[in-house]
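Below sits a lone chain in structure tokens, taken as the form predicted alone.
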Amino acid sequence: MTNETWGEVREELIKRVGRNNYVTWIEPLKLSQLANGVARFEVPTTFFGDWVQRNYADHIRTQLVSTGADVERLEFLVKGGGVNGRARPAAVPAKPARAVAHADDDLPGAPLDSRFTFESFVVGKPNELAHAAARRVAEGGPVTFNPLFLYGGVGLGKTHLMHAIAHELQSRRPDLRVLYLSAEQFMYRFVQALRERQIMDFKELFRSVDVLMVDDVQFIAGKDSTQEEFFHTFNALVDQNKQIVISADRAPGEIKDLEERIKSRLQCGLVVDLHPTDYELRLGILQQKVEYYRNQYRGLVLADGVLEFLAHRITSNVRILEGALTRLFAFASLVGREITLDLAQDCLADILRSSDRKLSIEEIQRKVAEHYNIRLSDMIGPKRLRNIARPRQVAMYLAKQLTLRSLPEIGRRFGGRDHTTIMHGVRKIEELMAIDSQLADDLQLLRRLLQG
């Protein structure tokens, strides 16, 4: 294969993996030999070769085969060494060039996602404190809280903010050495250094960064030697007034099998919780994504109410929410139809089913009683005063709409009422919604409180 052909393959890989990932992980590769179905590449370090093998080998092989090359597997050789993990790795330089996780710096960082910037991060009440704290760190000024510890459930934006900080620092302070990686990669690098007797190189590398960012730190819990090294690295950087940013799926004190001294250290900075998304934040995220998809799928029509419907129904995870929108636009494009509420319900039936919260009738009754300032006992009791009967009918209507309970079951939860009474209450609310704007607003608010 000529260098010209490899150049064409690399151009195609830019489109496949994104420019940032390409610059970090593909551009440093040097094709040294292609023979007997094996493509051999020179790489700067063993870690680098292992990472490319795990994450990009399939992309590279596919593009090589598309040019007519006979490639069954890839091998990555360190300059002056052997193949992949069996090779002698290139020595870690005492003072690598400054950059943000660039491959030719020997920084064992993970690639940054070009989509995860502050500009693409939608801010709402559940995440505004985490966003403000991340912004402050990204300014690259004097360390004000150390570490910054971000925690929350899956798909709430922890990794997005971590990448955004790294991108911003890269732009504002190119002189800083910023290292972003997962806790799993930290452990992998540490174990590799132990195995290859390069632990002093490992220590020097990790203690020489200006900003250390470790994602999913709960991964090291229960791994004693890795925790020991992490603790010493943490202390060394704090003593040098270097910034540390950590993320996890729960608060430091709640991470099982994490050493107490590490928990104490992690709690000495600013600990920020990314709360579950609310309706307004989910809608804002969808509206931002739609702008991108309208450019990608030109000519598609999005009917009113679809985004609001998705924001109401898919409440557990932003990734699932974004994935649902991606599927919806792709499906509508393939079948050539307008994106309507009916199409969304058909196309996303499985996601909608799995995302439905299992609301209880008691929860609905309690929330409605609080909203209308009546006693829960009156709602399920016999009183027929208007200020009690109307909220009772609202609760019946919501129980019918938001749960899978049958009318007789709902009736039993409302003081043993007959199913015909429940039907009457549901129909009454449906009629009033069309003419009573206050009632319609109440129902919309209650839906948000119960579903979001």
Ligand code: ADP
Contents of the next structure:
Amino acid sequence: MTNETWGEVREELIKRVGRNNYVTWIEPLKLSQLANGVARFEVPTTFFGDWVQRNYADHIRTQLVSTGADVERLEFLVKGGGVNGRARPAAVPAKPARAVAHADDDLPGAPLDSRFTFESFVVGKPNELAHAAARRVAEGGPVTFNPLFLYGGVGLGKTHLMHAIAHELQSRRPDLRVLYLSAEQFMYRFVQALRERQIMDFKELFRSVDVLMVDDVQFIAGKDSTQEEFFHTFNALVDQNKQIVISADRAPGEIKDLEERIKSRLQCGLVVDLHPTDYELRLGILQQKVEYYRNQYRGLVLADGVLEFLAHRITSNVRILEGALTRLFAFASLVGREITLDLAQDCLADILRSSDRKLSIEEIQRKVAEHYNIRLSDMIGPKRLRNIARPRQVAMYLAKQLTLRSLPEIGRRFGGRDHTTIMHGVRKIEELMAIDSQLADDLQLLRRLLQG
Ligand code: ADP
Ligand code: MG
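Alright, leaving the form predicted alone aside, put up the form predicted in complex with adenosine-5'-diphosphate (ADP).
Then the entire complex follows, led off by the chain already shown.
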């Protein structure tokens, strides 16, 4: 058994357990050994291993056996065997699950995740344009912009939106042939067609669709013949006025090793980006997810403030945020406890740690100076005017609150002030905050800005 076979098994597992469970529980597994009927996997935490053992071991074993492997039992070991089972952060992989072709359809597309619909997509400032553009395409009316190019970082909802378009088109315009696949699959089909001398069929098929959606197009950068074929397909479809939707992790112009002519073609349509999530959007997504979990795990109590805490602390991407919530509910139901802040901190320690952003005092000073419209140099300078001293104290307060620096350290970064000065500043702000609502608002805003 090689890791390649494990790769195949994993693809099969996506179908069995669903994409979300797959991404949360299966993808992080690493097959470390297969011998004497035992398949051994590395897992990020003990809890993680227990959970997979209880819920997915049978699926995994069945799939392994179906590839001819001799597996009677699965074992899950924490890498490095850390005492508390947290030796390694449970990095939820950034790479999207590879999709598998439909067996029952003549279009060689990827299966659509039934949960990726417009209804389940939470709209906020960072994604409203992308959402509106996707909705427009999903109406299936005359093509107004071609292609629609969606780009943004990992886990911000590109694939979700593309699936949503496909679902919507399927119900509104069942007459249209809609093909969704990843750029990787496009390449794979192309190479296969070359190998099997069926390139004419390949061309014909891709030119016969009404809507073509290619996810993660950055993947074909540097792959010359695939790019070439993609370019021709693209042009043929645009000439026939067929809608194309493309996603990538960055703007067309920024994809390295992508041919210029392709870049400029991609820029011809509507290029929209999904911005990093903000606090409100993250909270909205969590609230929506929780509704779903409440049905699945009846009787579980969720304490106040937990969702806010997660939305505040896990800022990296939505996939990790969702994974955290999934794990939290699973864990709480396993141990039969209320979901409290303490439980969250315990069960998600690895995720929280890895998404801890190291905020520097300089960053704080800069943001505060900007906000109050004073010079950065005045932050550390000696001026005692109130309109400078107050912002300075705000920055001191935030430095104390948001970093792990000691008072003397903070003092040094404020132009070598004494630690008692810092302490005085921090106290002053604490006092004022209680009576000055403008200041309290300022602090809330700054805190949000600084913590992304
Ligand atoms: P990308 O393709 O940009 O890497 P995905 O579309 O795979 O990201 O999204 C990652 C996960 O986050 C998915 O489970 C998706 O449903 C969820 N997600 C992302 N954005 C939103 C949103 N605005 N509302 C609801 N779920 C979202
Ligand atoms: Mg994606």
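We call the rigid core whatever largest set of C-alpha positions still superposes within 1.5 Å between the two forms. Note that this is a predicted model, so its numbers are computed, not measured. Positions refer to the first chain, counted from 1.
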Exercise. Would you say whether Val71 is displaced between the two forms, judging by a C-alpha shift of 2 Å or more on the superposed rigid core?
Key: yes
Self-check item: Core-superposed comparison between the two forms, Val290 Cα displacement 2 Å or beyond
Solution: no
Quiz item: After the core is matched up, is the C-alpha of Gly299 off by 2 Å or more between the two forms?
Solution: no
Quiz item: By how many angstrom is the CA atom of Gly381 displaced between the two forms after fitting on the core?
Solution: 3.1
